[in-house]
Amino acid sequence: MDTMRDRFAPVVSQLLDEDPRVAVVLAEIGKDGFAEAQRKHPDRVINVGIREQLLIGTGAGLALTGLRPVVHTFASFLVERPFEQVKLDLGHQDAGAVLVSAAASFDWPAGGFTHMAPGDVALLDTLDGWTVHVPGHPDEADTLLRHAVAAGDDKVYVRLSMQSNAQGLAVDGAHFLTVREGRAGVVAAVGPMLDAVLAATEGLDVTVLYATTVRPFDTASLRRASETAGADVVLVEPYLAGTSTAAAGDALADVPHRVLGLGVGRRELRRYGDIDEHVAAHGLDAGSLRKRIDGFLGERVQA
């Protein structure tokens, strides 16, 4: 099965072609998929170098000309590096841009923690009219680029992983799926974490619920979820754990609840390893994710 990085610069090159507005900037990471794109466009595929803070800066400029500029590199070089920029050249001047990232919060180990960047979500957070999409799945991911590029002058982060889920579903760019329908709790999966979330809660009387936009949260889907599932969540996020969980008290403000956050620890791991020693050091696989569900949800989640 082809990632979904692989499915980014096909989409975008497409894009490129039929929209005039369109335009790429990269710092070197992905420039051989956008190639024969710039050979087409050279006026609108721009590759900075590694030099990221140029890279936001640059992009903003292109969106006070009045383009829809696509930036990209990893996580970590394209939200934490050249914060700054992403607060003041596009959030101050509010330049509208699509950020794609890679690499996520450790899908390449081998790099160390320079290429990882598990609080990239909740640092975007901080800044005001961010949509924010995780795709779980390449379908997925093409279909919310799509949205991204579409999306006006708006200002979107696309999170592009190497993790999957085994099948793409229907998304929209806005609202949560319900997944499967239960009595005695919500789970919340986030992109990627389906699969695990699905396997984890197997048999239990819990609504499942899929989230690939995660900003704006939608909040009208857990509060649906919650009037027959009752208002204990769990948030199963690919990134910092606790990231939503602000944002699913804010939700169910006005009703009695508790909101459990899963995800990525705080504790660093300094040994490489690969991406499912990650997953399971996190307590993120479907065994552990089982283990913590019970140990929040109690007796009552049992089928």
Contents of the next structure:
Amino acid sequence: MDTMRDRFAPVVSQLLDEDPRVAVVLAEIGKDGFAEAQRKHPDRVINVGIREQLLIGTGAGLALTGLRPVVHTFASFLVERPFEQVKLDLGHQDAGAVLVSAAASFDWPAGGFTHMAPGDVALLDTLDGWTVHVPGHPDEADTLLRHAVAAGDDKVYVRLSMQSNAQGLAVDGAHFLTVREGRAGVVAAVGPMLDAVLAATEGLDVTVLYATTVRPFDTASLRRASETAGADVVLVEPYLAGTSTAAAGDALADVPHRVLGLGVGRRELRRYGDIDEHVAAHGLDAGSLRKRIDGFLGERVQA
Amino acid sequence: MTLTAKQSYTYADLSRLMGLMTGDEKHGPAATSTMDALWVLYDRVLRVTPERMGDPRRDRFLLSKGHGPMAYYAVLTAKGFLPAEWLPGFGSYDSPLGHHPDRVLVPGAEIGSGSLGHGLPIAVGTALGLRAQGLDEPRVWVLIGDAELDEGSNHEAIAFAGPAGLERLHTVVIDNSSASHARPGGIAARFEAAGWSAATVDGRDHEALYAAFTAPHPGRPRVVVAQVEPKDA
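Now that the form predicted alone has been shown, please provide the structure of the form predicted in complex with the partner chain.
Let us now look at the entire complex, which starts with that chain.
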């Protein structure tokens, strides 16, 4: 199976052909995929070199002239290194862009912590007005990239990962999907966490929601699920644990509720290895999730 | 007779307009260092008017040095972008005029600024965006300070714009010797090494500024270093 990242250049190259507003800004990372597009659209495929502050500033300048910039590099260098540019050159300027990251929380564990960005979504959460897409499958990445580029002048973040579910679902760029229904709790799986969550909740009497657009947070879907499944909520996110607990809490502010946020731990592991080893180390494999969900929901969850 | 006749301002009025903001006829170095360069640009160089702010073919002026924006507001007032009635409210809660400008609030401001080192990278993107849309007329100007030039983001932009041949891009560096660590070889040399066309002039001399602003520089971005009296003098 191809990866989400494999879809990025083909999808955006097609959008470059179709829409004269679209421009791509790169900082060396990912440039090979755009070699042909750059020949066809030399003024709209821009590689600024290894300059991430300029990467975001350039995207903002393009947007101020009316273009729709798609800005790409690894998450660490897209969101974290030039964070003030994201905050000011886009937010404060009232300019839009599509930021597309690769490497996610730990897509290249052997590369070490410099290339890990489990805090990217939490960091963007300090800013106003960002849409955040976290696809769980290459087909969903394809769909959500198109939604992101088509979203007027909105500020949109698309988080591409090597981690993937086996099957893509029909995502719409806004709402959570209900994958399973139960009566003793709600488990919301974000993006690539769905397969592990489905395995972990096998035989449990819980509703499983699937979220690939996490900002704005789909308050209505969570509330609706809690009406039959109760307001015990487990969030399973492929980035920093607890990133969406406040959003879930706000969604259920007027009813008694409990929220457990599972995700990537804050502590730096200082381990290399492979993705599965890091998934396990953060307690995000199916077996670990089962224990933590059982522990939170208690005995009544057993179907 | 109606009172709609537009008041015509000259350079001599700028000090009085600034006085409406500060309550003072004497203004600090941070406020006046940019005044002459701004005046020459808006009076004789930039092809932009209040009526043209929605015109994609207008010239773009990006004030990156957002600190001490009184001269900027005064020039924008003199050129009809702002009503003079706004000036006395400078910095107050209900005023659109802050101690750093906000493009969303200030008519004529292309960017909001204050945090150093953002304007030149945005100007690079603006020049690229105009080029990509076949808008060959507009020129992009950005004004930065000599200490602001310390920011690494500016060096990313300088290093890119020269080899990229962004000839529509122009930078004015107001040099009032405020950088703690002076640049060896001078400011212009840094730009020239990256392939820019460069000139260094007296930042109070209107004719010298005008000549430097309008000199041809085919295939290369242009920097004009405008030297004014040292900040601490």
